[in-house]
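Given as structure tokens, the chain that follows is alone and in the form predicted on its own.
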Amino acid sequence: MVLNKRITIQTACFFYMLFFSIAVFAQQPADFVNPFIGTSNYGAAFPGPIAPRGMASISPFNVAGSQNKLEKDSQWLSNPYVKENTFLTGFSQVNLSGVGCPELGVILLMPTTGAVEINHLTYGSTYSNEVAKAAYYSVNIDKYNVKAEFTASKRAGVSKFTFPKGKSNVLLNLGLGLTNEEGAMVKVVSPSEIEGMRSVGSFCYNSPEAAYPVYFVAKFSKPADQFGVWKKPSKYEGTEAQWMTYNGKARMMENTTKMVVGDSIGTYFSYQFDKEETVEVKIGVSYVSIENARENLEKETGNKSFEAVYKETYDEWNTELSKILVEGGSTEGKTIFYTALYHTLIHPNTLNDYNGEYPEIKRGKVGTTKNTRYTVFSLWDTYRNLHQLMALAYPQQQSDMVKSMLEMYDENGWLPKWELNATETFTMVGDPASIVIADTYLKGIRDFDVQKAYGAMLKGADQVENNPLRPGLKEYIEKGYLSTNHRGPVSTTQEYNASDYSIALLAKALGKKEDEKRFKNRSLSYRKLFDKNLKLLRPRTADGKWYEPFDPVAGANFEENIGFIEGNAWQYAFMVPHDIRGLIQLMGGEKAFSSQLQKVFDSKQFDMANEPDIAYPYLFNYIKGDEWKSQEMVQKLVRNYFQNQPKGLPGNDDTGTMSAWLVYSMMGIYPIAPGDPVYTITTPMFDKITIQLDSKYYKNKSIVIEREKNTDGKIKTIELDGKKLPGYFISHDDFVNGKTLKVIQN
């Protein structure tokens, strides 16, 4: 009996240790992140470290020089890193993820050995042994036998260089960058500190007057044995230029602590090591001032080691990614899912400094916030799904994003359209902020000034003169559509319709019945552009006639065309998600609608790489008996376009929009009509998905989506807490107030 008891205790201890080991070594959500996904196929992602919603980020910079297959100035490139390139010229400290225009990608650090060389085409190098994961990136720089490692806090980047014995250098190049905006300032404060500024701006090269500074402070773990500043001036012609012995030649200013200003400038810190040594460089950034950049650096990294900063940021990523836990499925599937969720948590990102200060939009003033002031609102993209995902799983962030939009309205007089670092680029078309705000409020996130928001929405929707949000609004109100006198008249009309519908929904919630009726009617005006013979939307001229000649296919692959923005008649044919029932009637009934929708896919007109048609795979859910087509199509698109490899995004991630589509699609729900708090349902791609709910906004702690997979067949029934749903749609309120959404397959 004693022996048996001893065996029982030993067995219990064994299983305890086994369970403990499994728990310790089990992969966390952050461990599934592969930052290389989206670094090819023009995904415009970068593999370097960033904190969730971080201001600072570090990316290897390999898009300069003819040694690279894809070079930033020989074609349109909007990212500092391309996986298939091979020539590295530094590591940029502020970057954008998944955007369509070049911006930021500046303040480049580069470790070298031997004599100081300041030409990036000369000091650049091939590289090997890249490692990228959440909050960490490392690489070996072949030419110098240097290992470079990187991590980041929210407002500071941390670099660690392991140098071989001999002379070693850390270069800070302020001339090179992804953007071709010029102008910088640098000052060596001491042998272990640098401060300065780099001018950036001109997003899409359409507002050069809107350039702005990014400030920085760099601190080195070891004081330099030698340091200096370089400046390469332009080359001049003429008599006076003959007196300039330095004309067009780089000047090297050794041991100077003077402020240096110019275009092609930089600093070097040099060391003489008698054995292998490590140098850490911490760089804090700010869009307000050098003083704030220094405070950001001190408050966030202080005396912390590289490893300590990495662990803090990794833990933050793991906390954020754990808001959605998936079970079952393959490791590949989890990698694709969590990397997509990771990409949705980069933008919009933090603009305010540690002390709460941020640059106000357009004014040149400094504002202060107690919350988070967000920036990088690519709203033409993100209004379709990303903000809905934030409202569901990260409602506090979404609330602060809406508050940021309202602050921009106070500062600029208009809601944002495509805001970037306190500049309004007015890129793309439509009035998307109205959709996001209405959607947020209708989901129960109401801790913002809704009356101010509603007034801002009405201003954008009704002011016919000098309206940067809605050009051509007078014609739209009078005729119900924009004519060919305006850019992309059909798709712009559809965008205005979508915003008007969201305003109508918010008006209803606020008890404003006249506005509700007015904007509901306005939202249906796309019908005036419906050609019943083609069963497509078609541009009209100013006199109301159909535009001729009309080619429904023209405009694919981002080619310019008369009627549409970034798409053609097929890719916009069903982009009226607020009135699908009305569109079904226009097309002649459910059978005709389903047949026309199928043609989009059969004729290869569906474009997974762009926003206008990304909801189309789900539209079969409106047709009873055809819902299986949505299930098949969504799974096929996920398999074909989203993969665990650099080309694993269908194209530009559009600040997380494509990734949000994937997150929703793999969970088995999708926000089918932006602004309207309703999800449509398809087959989940995991056995169980648990979405943690914020108790500040939702009464339940979580909502679970379960897949009961008897075969790989069609969905048989859908149940919410054991009660069968009548169809393939569920309201947001019903969803978050339930406990388990079960999808049962045949």
Second form
Protein chains: 2
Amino acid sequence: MVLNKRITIQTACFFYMLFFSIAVFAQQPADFVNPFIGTSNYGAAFPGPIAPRGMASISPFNVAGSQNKLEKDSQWLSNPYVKENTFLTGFSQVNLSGVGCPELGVILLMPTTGAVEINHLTYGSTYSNEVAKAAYYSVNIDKYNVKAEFTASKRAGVSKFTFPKGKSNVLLNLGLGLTNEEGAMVKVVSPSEIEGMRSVGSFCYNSPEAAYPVYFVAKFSKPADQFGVWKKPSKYEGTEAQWMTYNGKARMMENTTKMVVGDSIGTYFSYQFDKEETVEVKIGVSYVSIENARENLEKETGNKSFEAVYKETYDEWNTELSKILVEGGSTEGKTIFYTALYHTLIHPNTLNDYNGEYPEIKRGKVGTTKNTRYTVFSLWDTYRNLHQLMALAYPQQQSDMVKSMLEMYDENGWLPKWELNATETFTMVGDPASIVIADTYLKGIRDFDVQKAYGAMLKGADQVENNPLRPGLKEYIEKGYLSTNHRGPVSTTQEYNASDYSIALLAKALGKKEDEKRFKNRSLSYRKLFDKNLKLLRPRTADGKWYEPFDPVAGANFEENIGFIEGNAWQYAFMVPHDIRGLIQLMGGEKAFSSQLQKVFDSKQFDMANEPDIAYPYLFNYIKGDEWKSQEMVQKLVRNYFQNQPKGLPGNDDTGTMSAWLVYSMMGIYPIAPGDPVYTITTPMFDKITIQLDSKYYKNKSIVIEREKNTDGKIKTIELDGKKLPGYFISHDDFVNGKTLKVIQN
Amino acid sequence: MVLNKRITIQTACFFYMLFFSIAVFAQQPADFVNPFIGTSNYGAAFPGPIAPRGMASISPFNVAGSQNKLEKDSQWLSNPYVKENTFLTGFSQVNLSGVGCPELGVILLMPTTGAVEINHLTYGSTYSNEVAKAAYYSVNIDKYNVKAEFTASKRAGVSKFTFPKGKSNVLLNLGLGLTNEEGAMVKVVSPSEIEGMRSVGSFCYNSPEAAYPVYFVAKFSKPADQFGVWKKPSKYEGTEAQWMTYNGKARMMENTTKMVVGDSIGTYFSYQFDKEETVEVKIGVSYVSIENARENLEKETGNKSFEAVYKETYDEWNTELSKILVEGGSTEGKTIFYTALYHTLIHPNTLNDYNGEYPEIKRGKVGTTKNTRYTVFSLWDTYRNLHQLMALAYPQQQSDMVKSMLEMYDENGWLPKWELNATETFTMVGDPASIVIADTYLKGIRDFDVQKAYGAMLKGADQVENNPLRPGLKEYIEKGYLSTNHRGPVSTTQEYNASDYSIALLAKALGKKEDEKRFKNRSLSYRKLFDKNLKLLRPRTADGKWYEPFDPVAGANFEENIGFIEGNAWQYAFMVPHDIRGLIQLMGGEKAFSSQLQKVFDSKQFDMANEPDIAYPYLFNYIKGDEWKSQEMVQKLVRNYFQNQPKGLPGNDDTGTMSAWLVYSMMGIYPIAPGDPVYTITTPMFDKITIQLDSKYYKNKSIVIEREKNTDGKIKTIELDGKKLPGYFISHDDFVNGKTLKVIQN
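The structure above corresponds to the form predicted on its own; please provide the structure of the form predicted together with another copy of the chain.
Every component of the complex follows; first up is the chain already shown.
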């Protein structure tokens, strides 16, 4: 039931529909999605339409041009859209959400009027009346008085431009983009079709040799009256430049249907309208071929109207988001909850085409999958909570994600680390795939080849030479830690420990006792970096001495730090989720631990915007009597950092990791120890939460979380199906096999 | 019979074949071809293999790198190869022959050994042991001790590299090229196949918006052990540059099979050989599509060996060149004759693919032809003699050339002026297509739509506004000449006059008396530019006054000149081939005319290297008693300017125009008045010349030209089939309907 949201599209029956729908229909989960959340404060979300785990998406592109507050070329900027900016230069057709590095944000569509102008700084415009919701975005482009509306299917973006009378143009700019990779090819197939490719890559300014193409086919609802390709070549110098009157100048190749390549090229389709007219542009994309992009376009959007595509994608969003139904709580709360859940359903996203083909990782070969092949595995982030959320509410997707990771192992010999569109960016540290796979298996999602997975995990954990996943592994195995000869040695040791612990857990489940013991032991080696005086983890040099000078505070806010990655000693002090009880002992008991943990928050060392410490608010649950501190802290953090506004994310969403934290936190449970199928519990922020369970993986149809007093009050006891829990933890099995988890408040 | 030329290839049976063949077989016409002629002195020929009127050709590329005497970026250079140069950077797969502007000379194949090096200034090498003959070129590449051999079919080049033991590479450089157009796409399809395109265009640094793609598919006889694509991106500046450690650096994309685009890209195919090994690379090209390039390759070279392709193309050359058999004369004479004839059979060349598809002119659409669609119409040059030679000895080709011109009219609305691979470069002045068409029709080659042709000619001659062929036409019609408001007004007036005369001739043949009269009148309007005092043509200003200051000598050697195009008043003084008798009157009679004509030569104003005056040596034939001067002058010019050596052309071959001059001159006849089917006669340079006549167009099987005394001696009388001619002229009809034209010497 989407009627009450479709009113902005179907303006003709605006009033009738408005009253009718408000009177009859309740708001659906998808109606609570506010895509503007995370479009400021470096959240790096984009407000345009995307289908659940879509390959294609459309974002307004407003980060070029110095009139913008945040300009893409003047600083490190990872997103195609910033809410505070004001100057729009197009609508990019492939985008990443919530990442920390520039990539994609290319194939820019832009409606203009009057003479064709190809310089984005000239044809760009201010804009107004932005509307963003699940599967829909619209805006008025001030300079041209054009209304632009957008929706998307999984592999195609659909744009609809309403032009005033007169000369109108649709530009497709293949030069401008967020990625620093350049180069494109384009061919006008007919006055209503364009095909081409854009080279993208160099995520985080890494691995330029892994640049790769995104192919596209664009179909226009009306054939152009005139069309052409522009090309701005590089500039010659020296003698030749004297003869080239066109040196360095953009050229307009009118009417050409030949293939054109270059770093700065684009097409223009022009119309002469004698009244207000709309033009729809459907753009299918593919990472395999132009043919596949065309098939994606045809199969998904074929002869469908803009409205039909929108309705299908809206319905899909509603279906997905309805897997978790929340009742009670404020509209504001539901908005941030469902928007967060929406954000967790963007990445990992679909890589395979409609026909199942996809580019194999690092090999350039074309594979074929019968499942969904997923991509964009920001595993250093997502191993902590996002995959756990998928395993619970979207187990089929999580299963396909594991299968995708195993396909990568087959193709490339290694599990992924930070995979992006079939390239391995090797961004961040650690070996997080093992944690995700163990976690998935131990939650009962087992329809993948676990023996292969286990072999892959062992390879990453044991192959000392030429191991791209675990640099420094030899020293780690020999000494139990990485010395300062390696990058972020303390953080990396902690990450390896966490992975080793997951391997131990899976080894146990598979009856491999030797491995279990060996990896359990390895997982505790962080203890050698524990400085008893500071009660913090601290880097050691290669000869085993503490690294000097040591400032436990240095390294916050992404400063470089000799021991840590994106954090300091305080932010990493408790990041041993698999051995909190061991850490309690190291720190001198529960009281000392709780006091040290509190110090993280009191001294403002806690960083909500980055992953290492995001589970810390829940760690008070390990200290009997201090659990209220977790409840209080989680509520405070949600209040302070998550709001229904563009800056309503604490920072980079990290492909949904921050959002997954919010979803879990608002449900009152949190996967406290990645790999270990256990949740810790805090006060839910809705009266009733119903998680639909997939019958393929779970015996019950759903599990309900309830709070007794329908407030945010402190917890007295917790009951599962009427039986009191001994503490603030519940295993995944107990949870999904129960009917109701009731939080009874004071 | 190619045995005596094949010995350098089939080295195994070298000695046996050598003696066998010399003993048994005489040299065939193709054996006299020396492709090095015209590779110095700006002849702009290339020494590598090409089939008759081939689309593909291979040229050693030695014009990059400052160690070369003539470097492509340091001066205006129109050819991929210069004999004096020494530094080779590859072998280009599409090339123009004998043109005056840089274009094509791209898709550079280069064998190297050792580590892959992608900078041509580093991987380039000196070379030795060049061998060039019809359909074959070979060279040793000094730096790598690699023997490189080349041959070509009509649409594919075939390269054969003999590598020493060790690591070997075949580079395909898509960045480097003679054209200033940039941009390429490449995709490694498999370890033995590459497909892609290179953007070319901007002939004479004109019309950059008409840049167009040449597509290619390369197949290797051995799959590469390693392969990859390199890409050298442009350099970022500013803030971003700090983050891009790879900024501006070439990157090696190992093993990639994805599409790569960029201005400076290429592929490397590497081998590890444990003994001497050969690799053959076949490269099919197309101006339509990659698919067509692949089909061209398959259909023409399929499973054929290098030797088989060579033999086929050699045989084809021999068949073509045998259309004119010469006997007597020196080997040197036969060499320059058959090499010249070879040069006339390169352009216009084939544009259509094996399946008949070709790019339509200026429209980017794909057309299909059942004939041959020709391209590279340098008509300002070739209207003077090359097409006349084709009409005589290769009438089917000339017919297809006219049909190609009419197709262009259908496609584009205009006859071609200087057409190049389906672009109209508008190089040079005049409206020469009309002359070629009239000349062809009047010679009895009439299997084309003459009514359409006539209509096309009238459109070019009469449409006053928006006429791309005849700028300034309004003034020309009103005043009879172009004033100095227009470029090269005197030259252009002369060109328009010549075209108008041809239209008059065709009008007469078609019974269009009014038109005949009108255009005959128009064709004489150059007379208004005749300055009686100077006895020269001279520019007038828009108000009708003589342009001042006027220096009749200025403008030689391609200096700018207000009145003339690529020449001065002396060089244009007699360029009214249709009205020499009128000019004689203007100049004050035969004696004055002859004296003035002699002055052109005596004052060294005659330029053998450019077209306007190349018929002048024959003009003494118009003066009774002075005909010996033509005989003497022609012989002297041949001696001085045409030799069996690289500098053996007077300058740019102008797509065979200089060579056609030589062919006619050595046969002792010359098409003195383009459009008018008449030859003037001088002493033949062979004892006997047999021109095979195509039975489709001519009733006799052949026509023979003989000289009585088998010397270069002066002519006493001329007989056709025993009947004395009244003068030194013979109509085309009389000539081809005769059996023997005998020149009887003193």
